[in-house]
Every structure is written in C-alpha cells, then in structure tokens.
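To begin, one chain is listed below as structure tokens, in the form predicted on its own.
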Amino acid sequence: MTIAAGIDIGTGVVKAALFRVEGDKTDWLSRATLRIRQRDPMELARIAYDQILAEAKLAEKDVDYVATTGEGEGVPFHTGHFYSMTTHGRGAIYLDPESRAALDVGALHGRAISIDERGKVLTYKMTSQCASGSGQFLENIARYLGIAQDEIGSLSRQADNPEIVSSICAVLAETDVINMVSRGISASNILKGIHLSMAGRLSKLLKSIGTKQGTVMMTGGLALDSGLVAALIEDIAKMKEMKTTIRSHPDSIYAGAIGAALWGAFRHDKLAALGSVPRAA
C-alpha cells in the first residue's frame, strides 16, 4: 500500500489530492483547493497539504511520496516533480477511463494533450500566453461586467445572439468588450460570443494534435464554466471531421493533483521495488 499525495501549483490556483493505491484499488482520501491571489504559492502549498493530511487523518510521516506539479518544483517538502501535461493526461484518465485527450484550460492558456489508455502523453500543443482564450482573461471582462464568476456559465447560456470577440490579444479584445457594452450589447451575449470565440481556439488545438474522435477530458479551473463547454461541444458540432465527445468533471480543477499522486504512487513502487526509495523532505 502507497499513501500518496499530489499538489498542483497553477497561475491562480493551488490544488492537492491525497490517494491511497494498493495495487489495482484507489482510493481518494482527501482533497484541497487555495486560491494565490497574491499570497506566497509555497506557503498556501504547505497550508493546502495540511489540510488534505487533517481530513485524511494522518501524519506527515504516513505520506510515501509528495510529488508536485505547475509551478510546485520549488515546494521545499516535495519528493518529486512531474510536468503538468503527464500529470493533466493521468488525471483525465482518472476521471474518466474513456478519455483519449485532455483539454486543459487553465488561467493563462488552453492546451490540448493526447493520451493513451494509460495516460501517456503522446502529443500536445498550447496556445499562446498572449492570447484572450485564458482564465485570467475571462476573470477580467467579469469584473468589469460585475458578474461573480460562478454566474459567467449560466448568463452564457442565456445569450439569445452572441457577438463574436475575434482579437486574439487580450488588450484588443477587452476593447472589443467595452465598445460592446457601450453599444448596449448584453452581458449573456457578450460572454457567449468569448466562450464561442474560445471554443474555436480549443478545437483547432484539438485539431492540430489529431485528435478528432474519441473522449477529450476537460481539465483545469474552466473546465467547470458551463458556458465554454456548451460552446465547445456547439463548435466541434459544426466540424464534420471531428467526432469527439467533449466531456468535463466536478474534480476536473484537481486533475493535475490527481495525476502527481498517481504518477507519484507509480514511481514510489518501481523505485520500491529496486530497493531505492526517496522520502519527502
């Protein structure tokens, strides 16, 4: 038995994930999620995993690996570090065995990552940091709508005629927003015509790494905005040569953690079984 644990350091956001693995059974023991905003990412890292050691009820010591992934290589207790796009595939296949790609959309990119049964990355491609297809960027036209995020997925959804934002630069497309909203466009059309104009970016990265049928996973804190995954599932519709399933998961945000746990728990074993087995710091 491996007691594992995963800590997922984002732009904005720093998820944990504590599993224990025995062989084929896994287990979830506890989860956490901290946002930085502006805070010390290592600090909310070490809060972040005291919470997930308190709700599983067990010691530091207990834990046999502590891998860490995003921008977590610098977390002074980790044991070791994977990069995100192996950590996002494993975790997709977590989530949801079927999964053949994960669509990770996260604060300041979108990537699209192409995975094998086992969670293997095979390919990936990301967008630009410049582009508006971001979380961050998204989170920006909110506050200056007056929308709570969690309101952004449902007013989407209520759009009645989309206006399409097309700048790819997210200071021109802010611009876009605000001629928009001076021209007393509404706030559900305005975030439709985003998440369609997100969407587009998001296929086409599907797209380009072959990925046209199969289970795509979405991953990443807008993989919970119901509004940019009806808008995805509404664009792919359009593409007759792609023939994926566009699917997203309550623990989507954790999926990074998850799969630093996993991948974790996996190399604890194969080093375990080679008489090598490094501890936590």
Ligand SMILES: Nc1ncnc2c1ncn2[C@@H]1O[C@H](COP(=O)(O)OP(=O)(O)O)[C@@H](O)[C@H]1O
Second form
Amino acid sequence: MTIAAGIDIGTGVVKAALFRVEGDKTDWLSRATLRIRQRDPMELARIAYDQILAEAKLAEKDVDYVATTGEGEGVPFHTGHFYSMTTHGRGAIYLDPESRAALDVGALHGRAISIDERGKVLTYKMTSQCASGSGQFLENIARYLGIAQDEIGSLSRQADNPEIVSSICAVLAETDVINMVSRGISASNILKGIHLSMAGRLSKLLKSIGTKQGTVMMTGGLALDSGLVAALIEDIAKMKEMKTTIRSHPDSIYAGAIGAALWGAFRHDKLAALGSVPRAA
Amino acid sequence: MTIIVTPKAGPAKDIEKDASMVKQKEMMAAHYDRLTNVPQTGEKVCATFVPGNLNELIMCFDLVNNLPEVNAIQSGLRRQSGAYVLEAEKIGHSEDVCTYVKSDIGMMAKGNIGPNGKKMPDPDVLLLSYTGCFTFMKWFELLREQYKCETIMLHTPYMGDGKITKNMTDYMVKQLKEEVIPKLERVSGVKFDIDRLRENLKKSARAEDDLVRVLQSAKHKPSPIDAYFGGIYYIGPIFGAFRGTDDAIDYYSFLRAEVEERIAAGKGPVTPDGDMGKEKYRLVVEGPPNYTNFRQFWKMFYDEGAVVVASTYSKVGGVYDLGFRHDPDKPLETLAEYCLGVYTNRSLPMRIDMIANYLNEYEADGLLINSIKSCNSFSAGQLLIMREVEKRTGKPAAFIESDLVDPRYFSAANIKNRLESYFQMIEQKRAGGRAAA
Amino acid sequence: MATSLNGSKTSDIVARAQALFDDLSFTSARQWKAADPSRKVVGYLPIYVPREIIHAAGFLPLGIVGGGDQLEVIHGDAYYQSYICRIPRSTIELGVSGRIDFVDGMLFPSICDVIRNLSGMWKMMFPNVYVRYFDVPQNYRDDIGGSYYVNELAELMHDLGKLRGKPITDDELRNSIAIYNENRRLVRELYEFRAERPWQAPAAEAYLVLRAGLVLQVEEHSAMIRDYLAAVRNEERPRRDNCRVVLTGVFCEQPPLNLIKSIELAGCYVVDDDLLLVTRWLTADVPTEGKPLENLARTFLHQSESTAAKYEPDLKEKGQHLVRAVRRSRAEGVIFACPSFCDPALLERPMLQHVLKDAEIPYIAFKYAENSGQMQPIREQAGTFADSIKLWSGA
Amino acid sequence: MKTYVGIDLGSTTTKAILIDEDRAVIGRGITNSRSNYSTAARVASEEARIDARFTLFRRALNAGGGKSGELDEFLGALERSFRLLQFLEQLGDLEETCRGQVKGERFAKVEDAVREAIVEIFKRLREEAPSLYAPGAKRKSDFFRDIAGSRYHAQAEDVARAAAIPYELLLNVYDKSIIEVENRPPSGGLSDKFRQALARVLAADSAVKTGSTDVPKTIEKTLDIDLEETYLVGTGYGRVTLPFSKEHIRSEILCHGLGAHMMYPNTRTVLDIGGQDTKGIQIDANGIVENFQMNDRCAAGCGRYLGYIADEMNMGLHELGPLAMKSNRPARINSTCTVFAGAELRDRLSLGEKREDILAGLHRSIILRAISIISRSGGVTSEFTFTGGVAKNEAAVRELKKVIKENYGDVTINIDPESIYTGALGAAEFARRAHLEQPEGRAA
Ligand SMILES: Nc1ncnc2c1ncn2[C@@H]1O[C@H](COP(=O)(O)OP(=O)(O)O)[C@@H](O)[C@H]1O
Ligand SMILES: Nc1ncnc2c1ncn2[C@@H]1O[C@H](COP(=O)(O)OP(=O)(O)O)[C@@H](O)[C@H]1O
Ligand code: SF4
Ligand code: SF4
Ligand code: SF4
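I've shown you the form predicted on its own. Could you give me the structure of the form predicted together with this ligand?
Below is the entire complex, every chain and molecule, led by the chain shown above.
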C-alpha cells in the first residue's frame, strides 16, 4: 500500500489530492483547492497539504511520496516533481479510462496531450504567448459584464448570434468587448463568441497533436465551464475528419493533482522495487 | 505577394463595363477553365511564382501556367483564405509564417477547389524560380513533399550591390540552359524551340509598352487611374499567365485607349462606386494590399478623395517603367535580367531611390506604407525606407499594418484611424503652408 | 581535479567564455584591433561565411549573432515591426549604439529576406563600412553553382584585399584554410565528446566555448577548445537521470542561455544541435592543395550542413540530416526550438517533423526570442519529454 | 459666455476641457470610459462645467479682493462638500440597483440575508463617506466606480463573513449593478447641489474668510452665468464610434500635437502613452503634426499594462509609481505583454526578487517601448513633452528622463500635471477655430 499526495500549483489555483494505491486499486482520500489571489503559492501548497492530511486523518509521516506538478518545482517538501502534461495525461485516464487525449485549459495556457491507455504521454502541444483565449481573460470579461463564474456556462449556451472576438491581443479584445456592449450585443452572445474563439484555438491544438478519434478529457479549471465545453463540441463537429468525443468531469480541475499523486505512487513502487526509496525533503 | 483579380467580388451593378474589364474577365475565366479541364485535355501543368515568372518559356513547352500566389489572392478576395490559413495551422504550420503559403496549403487540404468551383489540377512540374523572396523556396519544397513531382530550381541572385553583374546573368543563363530547359523538355515531351521563345518575347514587349503608358498616365492631374487598387487589375494579365500572348496585347491596348479617353475627359479613376470624386490627395504606396477586405480598404481612400498615383506593388512582376523590356534578340539573357530586376529583388537603397523618385515625378503629397505581416521580403526594412524617403523628399509618410490574405490582421478601425489622421495631417500642413505663405 | 593539460580549470575556461559572451561591446576584439594599426575586423551574421578569406587578409572575423537578453533594444525596435524576429533589431541596436563601431566590414549571408534586407539597411545607415550581401548558390553543380560561387568568392577576396591595401594571395588563403580545418576538427571533437558524455560537457558550457569562437582569433579559440576538452575529460561531474535530445532550429537568432540551461534542468541532455553553425558548416576538411577558392566552393557544395536556408534538390534527402544526427548521437528525441517569426525555420519544421515521424523519432516544438524571459512553458515541455523516459524506461 | 468644448474619448478615460474665447482653460473634467460613449462624454463635460464653476467662483471672489490662501481653503471645502453630495447621490442609486439584483435562482435560499447584507454594506459606506472627503484624505481614484468599488469590496468581505454568506455573491451583485449605474446619464441639478454644498460649508464654519464679499451672493451671481457650449470637438480612441458628427471630430494625433503646442509652444516632440496605445508625434513651430507613429496591434507596454499589474498586486494605480521609486536596482524585464504581466510578476516574486525592483523594471520596460516608438517617429530633436495618463506616474517619468538623457542628451522635458487633458485641450482649440471659421456652427 502506498500513500501519495499530488500538489498542483497553477497560475490561478492550488490543487491538492491524496491517494492510497494498492496494485490496481486507487482510493482518493481527500482533496483541496485554494485560489491564489495575491497569496504566496508556496505557502498555499503547505496549507493545502495540511488540509488534505487533516481531512484524511493522516500525518505527514504516513505519506510515501509527495509529488508536485505545475509550477511546484520549488515546493520545499516534495519528493519529486512531474511536469504538467505528464500529470494531466494520467489524471485524464483516472477520470475516464477511455481518454486518449487530455485538453488542459487553465488560467493562462491551453495544453493538448495525447496519451495511450496507460496514461503515457505520446505527444503534446501548448498554446503560445499572446492569448486572448485564456481563462484569465474570460474571467476579466465576465467580471466586467457582472457575471459570476458559475453563470458563464449557461449564459453562453443561450447565445443565439455569437459575436466573434477577433483581436489576438487580450487587451485589445477587452476593448472589442466594451464596443460590443455599446452596440447592444447581449452578454450571452459575447461570452459565446469568446468561447468559440477559444474553442478554435483548442481544436487547432488537438488537431496538431494528431488526435482524431477517441475520448478527449478536458482538464483544468475551464473544463468546468460548460459553455466552453459546448463551444468546443460544436467546433469539433464542424471538422469532418475529427471523430473525437469531448468529455469533462466534475473533478477535472484536480486532474493535475490526481496525476501527480498517481505517478508519485507509481514511481515510489518502482524505486521501492529497486530498493532506493526517496523520502520527501 | 502578387496579383490578378477577377470575377465575383461584384461592383456597383450599374457601372458600365469597359472593354478591358470584359476582356480581362474572359481571359481569366478561360484560363481557369483550361486549368480545371486538364484531366480531359491531358495538358500538363507547371506551377510557378509571379515574380520571375517565365511565362514565355513555359509556353514553349505547351504547359499550362498555374500560379499559387494568384490562387491565394482569389481565396482572399472570396473570403475563404481565413479558413484556409486556419486549416494550414491545424496541420502544423506556425501562426508566424507567411499566410500566402498557408492559404495555398490550406486550400489543398480542403480539396483544392479553384475560383471556378472546380478542382484545380495537380502540377506536373514545380518551376521554383525563386526570385525576391526566400519563402518561395520553402513553399515549393512543401508542395513537392505533397505532389512528389519534378521540381526545377532557378536561383536568382539578389541585387545586393544595386547592380546586375555578369556573374549573375551567366549563372542564370547556365541554369536556364542546363537545368530548366532540359527538365521542362523532359516533363512536357516538347522540344525547346528558341524561335518560339523569341516570338513570345516580342509579344511581351508590346504589351509592356502599353502597360507602362497606363501606369504613367497617373502623372496627369487628376490622375485617370488608381495605380494601387486599380493597378492591381491592370497588372493582372502581364504578371500572370498572359505575358507573351495576343490576349495580353489586346487587353493592354484596350486599357490604354480607355485611360487616354479618361484623360481627355478630365476624369479621375474608376472605383467600385463609380467615378471617384474630387482628387484631394495624391499618394505613393509601398507594399502589397490587403485582399480579404479589399473593397473596404479601397473605400477608405476614395471616400476621402485619395488616389494612389504610383505603387511599388505594381512592380513585383517586373519593373517596366524604368526601361526594361523583354528582348527577343537575347532570349535567355533577357529572362535572366527580367528575374533579377523585379522589385523585391532590388536592394533597399534601390527601393528607396525608386520611391523617392515616384513621389517627385508623380507630384504626390506623401508616401503610405502598407506593411504586410506575412511578407518579410517587402516588410523588413520598410521603416527605414519611410524615414529615408521622408528625409529626401520632405513629404510626410504614414505606416499602416495589415495582411494579404489573413483577415485576423485587418483591423478596419485601426487602419481608418491612421489614414484619417494622415489625411488630416496633410490637410493641416497645407493650411499651415498657406497661412505661412 | 578539473584541470586541463596546461592546468586551467573548467570553471576558469567557462568563466572566460562567459565573460566574452556577456561583453556586448566586444572588448577583446577591440583590443585585438587596437594592438596593431594594420588590423581590421570584419563582422558577419549567421549562418555561414568563408572566414578563411577574412583571416587570410590578416583580419579578425567577428561573428555577430544578435544582442541576447541583456541588451536593451531601443532604436532597433524603431526599424522593425513586431512580427519580425528579434535578431535584426538587436543587431541594429549594436550598430546604432556604437558597440560595433570598430568593425570595418560586415557580411550578410544569404539566409532569409530579413538578413538580406538588413544588408541594404546597413549600407544606408553605416556608409563608411564595407558591406556585402554574401550570396551563395542554391545550385549544387560544380559547373553552374560552383563557378558562380568561385566568382563570388573571388570578388570578396578582391574586396578584402583592397581593404587591406594588398591583394590576398592563394598561399595566405591555403594557410588560413589549414588553420580553420584544425578548428573545425576540434569543434567536431567537442560535439563527439558531448554526445558521448553529455553530463561532462553541459550544453550551456559547450555553447559558450563554441560562441567564444565568434569573437576570438581562430588560433586562440582552438586552444580554448583543446583546454576545455582536456579539463572536462579529467573531471567527474554528476550524472542525472536525463534523456538525450537533439536541439534543432536554432541556426540563426540564438536562444537565451537560460533556455539551453532550462532544457537540461528539465531533464533533457542536448547531444547535438544546430547552434552557431558557422563553426562547423563545412563537414570535412577543405583540401589545402590546388586552387583554394575552388576547394572552398567544392566543399561548400558537397560537404556542408543542411539548414532551412538551403535548397535540398533531392526530395528523398530532405530532412535526412536530422535523422542522421539523431542516430549518430543516440538521441531519444528532437526538440525544435525556433525563433518566433522566423519563416525559414518555421516553414521547414513541418517537413522535418514528417521525416521524424516516418523514422519514429519523437519530437516536441516551441518558439523563443533571444530575449525571452519566461522559461516556465519551456521547462514544462522539455520536462514532460523527460518524464516519459523517467517513467517508462527500465530504471 | 461662450465656451469651447474638447472631448477626448480614450480607451480608459474620457476627458473634457472648456476654454473661453481667450483660449484660457476654465474647466477640466474626467471620467472613466465605459460602454456607453455618449454617457462618458456627457459625464466628462459635466465634470468640466462643474470645474468651470469653481474657476468662475474663484475669479469672482478674487475680484472681490479675497486673499488667495483663504480662497483656496474655502474653495477646497466647497469642492469637498460638493463631491461628497455627488458621491452620496450615486451611492443611493447604486444601493437601489444592487437591491434590485437580488433575485432569481442563484439567491433562492439566501435572498433575505443578501438583502440585509447589502443594506448593511451601504449603511457603512454612507457612514464612512464623509471621511473619504475630509480635508487631506487620499482617495484610491477619482472615479465613482473605483472608489465605491474598493470600499464595497472591503466592507462586503466583512459583512459576508459576519452573515455567513458567500463573498462571491455580494461581489457579483456589485459587478452587475455598477455598469448600469455608471451608464445612467448624470442627474443634473448642478446649481442646487452647489447651493447645498455651500450651505454645508457655511454651516460648518460661518465665518468663512473670503475678503469682504458677500459669498452667497457672489456665488449666486456666478451660477447665473450661462456656460454656452458654443462649439464642441471630439477626439480619441476609435473615432468611428464617437457619438459626434463628422464635422465635430478631429484625429487624436492632431489634437495631441496642438494641445501640447498650446501648453509648451516650443515643443517639437510629443509622447503620449494611453491605455492601449502609445503615440510618438513630431510637431512644428505652429503645433502642426509633421510625423507620427503608434504602437502596432500589440498593446504591450501601454497604460493598461500598469492596470493589470496594479490588479495583480491589489494596489491602486496611483500607488505603483511610489513603490517603484523605492527601488535602486530595477530588474531587467523583457516582456511587456500585458496579459502575461501577472505571470511574469509571480515568476519573479517566487524567485525572490523584490516587489519594488520588479516594478521599477516594469516601468523601465514600458518607457523603453515608448522610446522606440519615438525613435520611429524621428527621435527627439529639441523640447519634449510627455502626455497621457502614464505621465502621472512618477516612476515612469523618472525612467523616461533617464532614457531620454541616455539617448538624446540634455533636452527640456515638459510634464504638466494636467497632461492627461492634452488631447482634449487640442480638441477645444480646434472647436474654437472651427467656430471662428463658420460662426453659425453649433454644438453636436
Ligand atoms: N467553475 C468554474 N467555471 C468556469 N471556470 C472556472 C471554474 N473554476 C475555475 N475556473 C477557471 O479555471 C482557471 C484555473 O484553472 P486551473 O486549471 O486551476 O489553472 P491553473 O492551473 O493555470 O491555475 C481560472 O482562470 C478560472 O477562471
Ligand atoms: N480592368 C479594369 N480596369 C479598371 N478598373 C477595374 C478593372 N477591373 C476591375 N476594376 C475595378 O474593380 C471594381 C470591381 O471589380 P470586380 O470585383 O472584378 O467586379 P465584378 O463584381 O463585376 O466582377 C470595378 O468597379 C472597377 O472599379
Ligand atoms: S499585449 Fe496583447 S498582442 Fe501583445 S503580446 Fe500581449 S497578448 Fe499579445
Ligand atoms: S513572403 Fe512575401 S513575397 Fe514571399 S511568398 Fe510570402 S507574401 Fe509572397
Ligand atoms: S531568425 Fe529567421 S527570420 Fe530572423 S533573421 Fe534569422 S533566419 Fe531570418
């Protein structure tokens, strides 16, 4: 039996998950999310770790492997670090074993990762700089429009005539949006427009990693945005050669943390078999 | 970069078509039909580029000339290029690179349907006369990867020192003789006949004479033509698949007659909304146009009474107004000199000289640079061109940015803002000048 | 102990190379020139110029590959739109700010439209400098491209002779060729050593040592490589659980040193690359017997590196150089790092990727600018590459 | 009296200037730009008219022999009192609107609790309002949106905790209401507000020292002067969307050039850094534009960038400059991409760099970008003027001075505290000229 923690330091949110792994059996013991909002992510990592331990009623010494991911290379108490795409791929398999790609959409970047049935990463690609299609941007616009995060999805799905945001630059796109408001475009249509332009970028990513069929699991915070998911499904439907099914999961935001914990357990067992178990610093 | 415009985009319905317009439309339609009928006729297709286009030579082998650049323009005007570019990016091309290439590749990926709605033929040979732009080389390497057909490289050295040396022409003539011609013979199965080439070259020169007259008519006030937006129509046949044909000779003689009539009548240029109003600003434009919003772009000029009296883009397929003519007496040398002399193969100092001269000779109010995101060949260095030309002529210059065929880079509000500021600035300067006088 | 034959330590050699790298005013080249009034310096841009000819004139060939991430670019940006790569603007900044005011000539190799146009800009902006656009043939037949190239080389040799005030002789050139042959042999040895034991010669160090060759006299540079190799051969350095990659696409604008370091930190040893190609453009010794210009031309036509700037006449050969590099260095994958807005590198990339795919070699790709500051996305991508190996290999 | 109005509708703020027939500025007004351009323009010009009244008061009281120190004190008190009234009025509107928002499924279970919370928040806001307008008080910004917003956030956090309702819910109510409130046209009734304000001031201190004049009478008299809007010219961002007709629009480049010329007749180079564009303008001895350059489609390094940074650090825009001034070792920052600014900031903080050093580096990089636009437009040849919102930031100014000196040597650099109005000033002058040319011209 192996106890492993996964801590995913994002740009917007810190996520943590604690797992017990025994052979093929995995048990998700506890979880935590903390919004970063001007706080020090390293401190939050500690808080999140304490929270998941407390919730599972375990002590630090009970944990065999603390794996960080995201921007967690600097977390002082980690045993090992895995990079985001490694962990999101694994997380996607955990959330749905049928997944053959993970599409991680977070606050600043989008990542498409193609994986095999074991969660091994085959290829991947990230959006580059200059993104009006980032979660952060959507968040800013929603606030400007006076829309709460959990309202975005349903509003977007009510759109009847989405207005596409054409600027590549988020700053200029913001002005575009203000202009739209002044032209009387509804919030639904604006949000849907943003979702569609994000979806365009994401499907481009998916296509460029060669994913043409199977399940694509959306991970990261924006997987919870049903408007984005719907827009992506719409966009993919338009591409004849793409036969993928887009899925999201209520626990999608934890994918990185889950993946980290599971790879941590995996690595621990592998090293244990070799007789060289590392301990967290 | 490049040219050739035709059907579809529909002008105001009630404008009477001039003979040249009708002729051009027929020529283009016939050409596209010839291309898409290749599967029936069994003709062979040679794909090549506009600058350094060796149409006279290609015709000697009974090959049909297909110009991917022109297809990209057509896609732009038809508003399909945006989807094509995106398609190319989806199959792995970077957002950063020339969208001409991506429009072509995207069009291929999406079934390669030509402007007449029929499937474009695969090329039998790629004639990579790589003149004035390095991207051409990558473009045809990409096509070669796709079509796996014979590819002929004709390397045109760059006029880095502002002159054509004997080493350059010798090199090119040797390539023509020992690489290009034998390979074209092999692909086409037609034996090369130099007299046929001479005949074609003779025809080229005739049409070139008329073209130059047309372009130089803009020296009149008011200018009877717009040498940028309208100019794009005028250069179509000679930069495309018609140089060296009787059709081109006819087209340019019609055109010349029409322009002379307009001068006699004291008329300004034709625009999509009919005759242009009073000529208020005379401009020289450097850089290619935008094709995805061509009408909207043009309108920003003629609505304000701005007419372009000279443009460098109308020289990308050959700089004829500085005296070059295809010369049947030295057929291969003349082809070499033609390639070497196209606008984008000229060094920056040469380009600056040319533009500054245009500003003076055409008595323009200023220079406008349309800097194209795609095109490093044109764009890298334009800001220096702007400075130098301002310094030499004392006339104001303005700088706008857009793209040839990528609608994402055309921001109407932004461009309009700059253009209006520029026109108001010219106006204010004039008023200031008057006040001072 | 990490010392070379003559006793210098690895850290000293690297520190020297780093200092040369950091010096945006090219002090060592300035000093070299100041030591003797007859000396001249001829600058060149990436990717290849025949440095032998410059050397034969007794001049110092000075490689100028942009300004890196420490140069504040002010005036350079005034000459370029935002969608043009970074190297021309930092090069202009170097010029306008007087940092290369001691350079007597500048060669602009035929690499892309940006550098090509820069040659004309340089003529306008620095009229007192000898400026030449250095065209190379894209036709590889000796009787066509070859004879054109020999004439171009002869013209360059003549011009440089004029600059010196005395024609360059064939013997002088033969001598320089021999000296450069030696330098190239050492560079190849460095690459072979690193491919063998990448933990002993980290990519950033190897790069710095190579880069010193752009500003030092060739003889001094050869000595530096020799010292470095001797020093690291004697040293035991920690070996990490990294995978092995070939880095490609970096032939013109140089990535920031931090990027090279980040790749290794994230778990990838760089075992081959196309950085600073000029130092090993010619892949074989240039014969020292016979007509030197023809020898240079022939080696250029038949035994030189491939890059996006060069036409590949044979479809079957396209991209094979990269596959060979992977096999030769026993790499497990390829990292494409290309400068943003670099048409040649970015248009070439899909073709190379297709070839790799057919050869079943994994790859990843990202873009950079010489002044990129954010390494996080890069670490992430390189790191994921390394993770796969860590998790799935035998260990 | 005749007044000429210039309105500069920028991407972030809208500015208005009133000048009289002698080209003297009599009023300035500013507001944040918003999705309703006509309202923004109306608010700004109303603000300018309010300011003009103060100018007229001063003129009238001065004529009555008031000593300037005493006058300042009195007018200051009057203005604070006036602003407070204005603030309370808008606060009332906001409360009403907020309460109206509390409905629907999201509030199903907590409707009453949220309503109570809102009442409580506004009660507190009203209570603390006078302290915001006390003498010497520092406000986070001059715009209702920002002042009310930051105080609302602070109070809501407290109230939410006490009432055990989600803070996000209260925030959202505010977010939803503020657009509505600020897009409602101003309520008018200015004269009355002046009277009320005066009454308050007099009530607080009946022995106002303003010379011999009868203050209430003088004020009444000045309120009677009709501020006729003789001609109006608009300029600014996306002039296509300006709520003015074509004859009333001038390019912002021209307006900035002319405005700078009016403030500093010897200026030859003008740098304007606005919210999402940076302009370098060269003008001649008459204020006529000779050349101009702007940033391209990338908004990196523009004013909005500082806004993102301020948000990221949870600071007011005014506070960035002073913090950056504390640094003497600016970090080298290469990317000025606005969107990634936050990420870069976090990156560096986590590497242990100091906040002030990073901030100073950010300011420098903005200036470097601006200088390269200046360089594009022809460099700096003689007197130089820095305008636009960013000119209010002392750290940006410090870097600018440094960089100009490094690159162009000793040139005179003008920075007017009111430089944000430069474009509006030029526009007002264009309005005056247009009126002179065609006296029948009337405001839009
Ligand atoms: N319920 C939700 N609906 C829509 N978006 C959400 C939701 N929860 C979080 N987000 C978005 O997810 C982003 C954070 O996602 P995450 O994957 O944690 O990113 P990162 O790892 O970069 O911090 C935030 O920008 C936020 O806008
Ligand atoms: N040969 C020509 N000479 C001059 N102007 C031309 C020519 N061909 C087209 N134009 C200009 O372009 C406009 C539109 O052309 P086009 O889009 O081809 O029209 P249509 O919709 O009839 O196909 C015309 O109104 C005219 O101003
Ligand atoms: S400011 Fe806008 S355009 Fe510029 S890099 Fe950032 S996102 Fe891209
Ligand atoms: S770079 Fe310019 S000239 Fe070259 S293909 Fe692209 S658009 Fe044409
Ligand atoms: S980086 Fe690429 S585009 Fe830029 S100069 Fe070098 S080769 Fe040309």
